[in-house]
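This document opens with one chain alone, in structure tokens, the form predicted alone.
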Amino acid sequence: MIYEQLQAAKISSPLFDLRHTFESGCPLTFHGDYDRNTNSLIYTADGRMVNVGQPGEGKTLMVVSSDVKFATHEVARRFRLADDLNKIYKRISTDDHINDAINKYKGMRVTLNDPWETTLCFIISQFNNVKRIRLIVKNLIDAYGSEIPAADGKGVLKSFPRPENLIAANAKDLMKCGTGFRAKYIQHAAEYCTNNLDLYKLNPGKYEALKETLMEINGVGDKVADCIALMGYGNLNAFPIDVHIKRSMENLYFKGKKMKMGKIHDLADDRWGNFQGYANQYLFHKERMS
């Protein structure tokens, strides 16, 4: 087997924090391999390895791959480095709660991920915690991912499994990966996204239509559809509401009163508008970490 030589490149990143972004509950949280000591992350994308690190003061990212042109484009896209965070902060800084989250996790970005990868990860996330989600996703990658030779010749990585890789898996095999009751939803998602729905032809900008279509997949409800719209399609109008966000929003903005999700969505839309997806991520991360 012939291994390609590793290449390296630098990307300017004056307002980006790799650790906060990785730990924020995005799809990469569930399958990337992050090293806190070196502040670096290894993951696979489109059948290739990407290694990104943020040394020193963090104003520059180091990207290493056998295809560094692809990897630099992938990192810039995945971490939305073109987003003007100062503009976004100005728009969503409506109160002390958001300001505190921004100060604690400055540089954290909403990631833009593969739509299928995002769909599978957030189907698995239901009634689950990060440690358990990560174990299940890793097991599925080990069982159904394709091998990717490490560019340095020191082993192999596994790609994120495609829906066609999972379509033949039976519930028993999936449950061996720890999926539990989610096995039936994974089976349906794999079949539906192979034979009925092309996730890559959906319009990312049409929020309501996008969310409605995603909810045709069994196991994709309001919250999961918003997660996919936000992190799989980059629609910042999405405001995922899980138990953390619901509790936080009720305590912070409704004086502790229990509210229906529609009312919470309305408040988020009025307060943070087209950048409410960023407000959501900062509130979610602050709530989860505290």
The other form holds:
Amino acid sequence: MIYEQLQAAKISSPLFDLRHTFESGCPLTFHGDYDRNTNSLIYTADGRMVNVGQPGEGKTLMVVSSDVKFATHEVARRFRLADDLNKIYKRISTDDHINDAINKYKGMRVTLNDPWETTLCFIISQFNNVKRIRLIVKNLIDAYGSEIPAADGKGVLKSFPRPENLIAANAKDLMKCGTGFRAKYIQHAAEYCTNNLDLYKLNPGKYEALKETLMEINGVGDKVADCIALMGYGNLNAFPIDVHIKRSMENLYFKGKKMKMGKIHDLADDRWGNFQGYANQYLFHKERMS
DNA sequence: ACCCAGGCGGGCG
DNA sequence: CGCCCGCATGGG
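Let me have the form predicted in complex with the DNA next, following on from the form predicted alone.
Below is the whole assembly, all chains and molecules, this chain first.
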């Protein structure tokens, strides 16, 4: 039995905060299962369960999985533990407002998630709220995910559905999951990413080309494409502008004046350059928590 | 009962 | 182009 091989591993976690990162509005926020009491998170990746905890002082992460080697690698990659966060802070600390966000949410990292998972999550996120996004994602996982054993050997859970799992679904099936008007987008995305576009062959570093290609998917516009570029491909040049970021940027840097998206992108580019994705996450989180 | 929520595509001037 | 509108649905 696979459960008999259950293991735990420790990895050091300098300047990492699991809770802030989970709550940051990344794909894990939408499908992960975080327990505040134990400060631990359960999620699935690549069809396997990962349980990561950050007890006590938080210097060490505890990773439990039926495949601990996979899971430790997955955790380090997902939470970008190799990023030198202090260096990034130095780069994006341009004013009091963002410094305040950094101090409040120190250790929050931009996550690096599976491109398809990120695409589906952020298609669902449009014109929606976190609670309902979680509900819809959970319904889709229950209906279309594959069963996998829990790492603790107690029961099974379901993996995040692949595009192939979803192409058989018709719009009505998807509507039953609460997807609403997004059903047709999901349907197209699943089909397009199966037959026309291999998300795993896109160049993560070519920001403009990456974004343009992603926007070929119905339901993926400027904002969602930036979310995918940032959190699905790790392109820190991406700066997703949603209503929170827009308001925040206008108030902070444009004296409260209404600005066009292009102008806001330009300012983010000038101000934070190759790390604007990190700046975006701190501004977004501060704005949403206030 | 209302009103809102991490946009998007389509239609129109 | 740029602007404006409708959109499914659960929760506050």
